[in-house]
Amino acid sequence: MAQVLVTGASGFIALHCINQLLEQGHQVRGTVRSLSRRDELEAALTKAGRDVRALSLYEADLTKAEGWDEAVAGCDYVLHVASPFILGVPKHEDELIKPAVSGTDFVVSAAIRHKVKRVVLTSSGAAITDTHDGKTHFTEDDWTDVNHPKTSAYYKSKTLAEKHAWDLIAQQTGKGKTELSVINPTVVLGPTLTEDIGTSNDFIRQIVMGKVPAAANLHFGFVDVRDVAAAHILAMTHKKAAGERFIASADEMWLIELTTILNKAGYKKAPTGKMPNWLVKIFGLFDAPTKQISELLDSERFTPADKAKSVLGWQARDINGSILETAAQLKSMGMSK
């Protein structure tokens, strides 16, 4: 079995990666910004049935060079899942972009120095779908236009961080080069292993609590977090995954379809009506996140995971079930009242 580093170990996706790696018998390292999270993470993994004796935690921060060499040294593979988090919209886009790019630089550069076999980078569908050219169907060949004025800070951060990783890999010389694979998930839902439910699950929470009065006309791809973790692990060792990007998405739907699924399942505060675009835009005058969302109104975005299925043999579970499982877990946690 391999020695694998997972960055951002306390995160929604990263902890699922660690859970599956431990289940498969790997020796796992995880990075956290503070080792004070150790008890919480070990308790969550133990509850999931994992043997945490195979897990070691290291302190490292995306904004600092210290700690990364120690965490990476001796690893066969690195899953770089950590991503900067800012609640809402940053005052300046660099608050997101700089730590995303610098963190990628620290991790990938350390992996290259220590001759890691392969890095699997968690990017996003956000690095693919903002082409602003009228396109509705996307593949791994597409890239978000970071120079377009309507591209948000988050979309820019994911795109620039991923491009920087590819640049670092391309600049290697000599033999024994580190390989790179990238996972580009759409909106990630599904059960959490801790009380840190993640941004997308929090939106489900708001819907079932009745805090979303009507569904904006938004269209996204959705995928279960467990399937995203599985995609990372498949890309880690599959011979044909080196040098490739993989969209991870189960299905696309309009927001009204998601809220209707919840309403029919008994979450009666979930709306069954649409919010007019003009009203979304008015709310956007007073709320920066809503203004950012308003740029996506009426925009269909299809992001099929055909490549991940054909190359990696990856399969995604039914996203309707994931939505309902998420809502049920939130209810059991007392977070949906």
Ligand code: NAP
The other form holds:
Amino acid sequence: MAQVLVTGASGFIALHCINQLLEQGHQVRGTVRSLSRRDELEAALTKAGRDVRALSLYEADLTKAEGWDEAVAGCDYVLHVASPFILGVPKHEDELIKPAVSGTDFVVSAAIRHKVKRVVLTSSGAAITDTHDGKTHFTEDDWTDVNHPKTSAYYKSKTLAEKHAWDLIAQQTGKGKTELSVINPTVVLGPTLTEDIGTSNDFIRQIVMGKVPAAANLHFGFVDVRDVAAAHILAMTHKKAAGERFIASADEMWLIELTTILNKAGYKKAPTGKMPNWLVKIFGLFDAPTKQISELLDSERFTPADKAKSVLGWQARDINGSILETAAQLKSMGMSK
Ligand code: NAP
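Now that you have shown the form predicted on its own, what about the form predicted together with the ligand?
Next comes the full complex, this chain leading.
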């Protein structure tokens, strides 16, 4: 069994990675910004049936060099999952870009120094789909154009961080080089292990609580958090995963399809009507997050995970079930009224 570090242990995806690694019998380390989160994380994992004696936590921040060497030294593998993630728009794009890139620099450089076998980086579909060239079908060969004026700060942060990781790996010389494998998930949904529902599930919370009056013409890929964690663990050891990026996505749908699934399942505040593009654009004049969304209107984004399926043997569960499970968990937490 291996010694594995997962960065950002408190996060929605990272905690699922830790849960599955512990279940498989690995020794796991996790980084948190503050060790005061220890009780909360241990309680969540214990509730999920894990033995937390195989987990140790380390303090490290993506904006600071301290702590990373200590967390990485002696690890066989590193899953670098942590990155700032918000649904809204930051005051300045550097609020997202700087920690994403500097954190990747600290983690991947420490992994190289300590001769870690492989780093698995959580990138995103966001590092792939903003090519701004009219394309609708994307593969792992596509890269978001960070110089395009319509590319958002989050999309830039994920693209620049991933590119930096590939550069650091390519610059290694000598023997025993650290390998890199990258997972590019689309929008991640599914049950949370803690009381924190996670940034992307908040999107479902807003829909079931009636905060989305009508569905804008948006089209995204979606994937379950448990399958994203499984993709990371497959990429950690699979011989053919080194040097590769893998889209992790179950299916694509229009927002109206997602809200209709919820409405038909009894979440009656979920809209069944579409919002005309002109109205989204008018709202966008007064609200930065809506303006950001308006740049994506009518843009179809197909992101098939054929490569993850054929190379890693990865499987994705039906996303309609994950949408309903997410909504049911939110309801049980009193977050659907
Ligand atoms: P999340 O729950 O918000 O987790 C983000 C994690 O990053 C948290 O553990 C957070 O720590 C940590 N973090 C943020 N800023 C940090 C800093 N300065 N120093 C140290 N840690 C910091 O989000 P998630 O959905 O699990 O996302 C995890 C990764 O998946 C991110 O890289 C995200 O870009 C990527 N991703 C997510 C989705 C999605 O739809 N959820 C899709 C594609 C890719 P705190 O708990 O201390 O804030």
